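Encoded as structure tokens, the following chain is the form predicted on its own, with no partner shown.
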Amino acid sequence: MEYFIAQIVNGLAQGSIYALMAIGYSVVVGVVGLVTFTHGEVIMLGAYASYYAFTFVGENIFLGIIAAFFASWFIGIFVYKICYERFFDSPRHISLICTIGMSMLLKNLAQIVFGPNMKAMPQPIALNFVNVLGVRINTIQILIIFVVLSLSLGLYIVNNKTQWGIRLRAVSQDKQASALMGINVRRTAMIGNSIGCSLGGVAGMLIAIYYQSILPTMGGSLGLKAFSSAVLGGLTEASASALGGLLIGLIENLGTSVLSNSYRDVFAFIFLVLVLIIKPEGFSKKVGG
């Protein structure tokens, strides 16, 4: 029984990271209006930014968050300028293909610059265990859940309490009407893309801390998890995408408690397929997101 509870806690911690990745993905898709295949590499680069911040400046979690956030923010601007801005009025598949090429470019550049081998991720906090309502939780899991909740709350405040948030929501709903209301659609889309990438970058830092390792090719599977979670949420609904990420994390860990850890991804994608067969719109409130 204790092992089962521990797997649920692990699933919630890992699912929280997937939720943050999915929220970032849904922000990108919602504001830009296009599916992206660079999100996994953005997550990976955010993890490396925090790695080097921890290595050369100091093992401070707030420093790592700042490094991952802003490094991914600027990567988001770069990706937007290359893959989206030039093709706003072009067929949608052109930007899609461009993001695939950008993903390959970033992954290969990371292998050249950072090296192809796995690195040990510095730990900004000591690994200790505490009892919360009789459940044994480690400090890294508490850190992950706290950071994800804080960033989710911050995004909610930005979206609902600021002028930029109103513009972001307007652009995600109707770009043409937003332009007629005087909103700079391209600049707003760029900022939305950067926000989504920044959330993904912080998630990359958290996943590297959780597994205590970092690798240039880690973005491939993480990008698929973010995409899968966002699909469960209808692609553009952040809250529903977050729920998808949480459930995928739980299903993975509960599945590995029964069978081998090598089936982790199998459980996640079987769950995705089953949900979409039963409920094609996922957890979205409306069909098609």
The other form holds:
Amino acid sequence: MEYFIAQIVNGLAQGSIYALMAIGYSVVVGVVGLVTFTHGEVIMLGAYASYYAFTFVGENIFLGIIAAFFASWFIGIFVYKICYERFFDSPRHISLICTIGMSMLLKNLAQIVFGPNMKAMPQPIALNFVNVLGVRINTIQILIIFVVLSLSLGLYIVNNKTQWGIRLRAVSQDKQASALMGINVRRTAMIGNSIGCSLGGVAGMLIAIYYQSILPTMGGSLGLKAFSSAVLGGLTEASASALGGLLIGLIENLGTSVLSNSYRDVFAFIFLVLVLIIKPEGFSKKVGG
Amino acid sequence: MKKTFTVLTAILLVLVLLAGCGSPAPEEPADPADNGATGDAETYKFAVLAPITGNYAEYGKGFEVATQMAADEINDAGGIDGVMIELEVFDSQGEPTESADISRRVVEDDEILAVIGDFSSSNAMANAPILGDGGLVQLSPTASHPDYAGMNEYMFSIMGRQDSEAPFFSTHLLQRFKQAEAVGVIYINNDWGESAHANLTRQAEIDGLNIVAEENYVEGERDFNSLLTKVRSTNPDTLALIMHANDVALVANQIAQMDWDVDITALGPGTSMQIIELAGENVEGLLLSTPFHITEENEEAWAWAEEFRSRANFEPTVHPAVAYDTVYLLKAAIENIDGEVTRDAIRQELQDLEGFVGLTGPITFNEAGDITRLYLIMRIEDGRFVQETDFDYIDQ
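If the structure you just shared is the form predicted on its own, then what does the corresponding form predicted together with its partner chain look like?
Every component of the complex follows; first up is the chain already shown.
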């Protein structure tokens, strides 16, 4: 029993990170209206931003969050300017292919600039253990769950209680109508894209802290997991995407606890396929974009 | 302004993609049937296949630096009978598909007389049929899968085979030295890992070593928490990790995060500083086996290590040392050739080479094209590798 609770905790910690990546992804897809393939690289660059902040300024978790958040924010603007803004009125696949190219560009640049080797990630919080229901949980897992919850709450407040959020949601729902209402659609889409990227960047920092290591090629599989989680959430709904991420994390960890660890991705993607067969709109209440 | 920016970005994109491919396009394509390539030009050219980027970049970089060191030394001393050595490095990214693609190009390049590499058994084995058909020697410094060198007569390896290292690990390191009572084995799910695991468990059964868990994972895995939780539930006192340096460090870190007090041993990474850099005090006391370790007492090897450090900016493991030896092996083989230096003549002379002593010890190929090595037991102490000598069967 304790064994399964421990595996559930592992799944929750990993699922929370997937959830944060997926929330970011769904915000990007929601406001821009296009699928992105650079999210994995944005996650990686966020992680590197916090790595350099920890190394050169100080090992403070808030500093890391701020560094990852704003670095990814600017990457988001860069990606938006190159891949989306110019192609707003072009066929959708042009932006999509542009994001694939951008992902390769960022990954290869990162290998040149940061070096191809895996590096040790500084640890901004001390490792301690807390007993919960007889299961030992470490402070890093608590930190992850706490940061993910706070950021999700922050996003919820921005989305529902501020002018910005209302604009974001309006653009997400209908770009033409928003424009007619006097909303600057391009600017709002850019900010929305940056918010999504920033959440991904912070998720990158958490992953690097959790695994105590950082690597330029870490983004590839993570971007795919973020995409899968967001698909489970109907692509554009943040809360449903978060649920998708959590479930993928849990299923992976419970699955590997019964069968071999080599089947980790098999569990994740079989689950994805099954959900899409049974409920094509995912966990979303509305039909996804 | 906007347009200029876009054009610049596009150019940058193309450049980086080209750089990412890592290797220049082959020169004039030659007739594929022409296998009797000769090196009668001013240089003897060898291809170095190594994972310069990707998961095994540390080892690939080591290959690049060490082979160039050997080539520079030979060229500074006048080359091979006056002919200089030239190395062309190809980045196989640790991917068998990439490595096989490079092999096809290399086979068609008449100037290339032999291939040094690739790093992993999976890559070397993927290349074996291509290079064998092309009549080109693949001299791998590190591939240790027992089946590799026997795949065809052009395949050679000087690392020693897993069917000697893994049994050594089981009998001497785990059972006699460590006196492990319950061992959990975690291995990487690729050609090399499967082979090392099979050889280790076979010997463990003969030795009566108690193995309580055997778990594998796929390359590129970073989350070992659920796997470790599972192994932990079988209560081992020792873990045997069959994997490379990055993964050993990831596992050791996650063991510390679980607050699990278990002894760690590692088969495969060699004395890689990357383990210590990535995992720090979490790998204190870790035991591993290696065929070769450089100590200050061995002046020649120490001077070599100094030179390597100044060029590469990191400590050498056994891997660059064996890569260094491969260049001298090819030199020795070419020196023995009477008449024209061809790809085939190199193969023949490598196979027949006798009395070669390299940086890592004597090397004489057996019929299959690989060698048998002796192994040392190392321990990590205060962030350094220390050779264990306190056991009575040290000479074995």
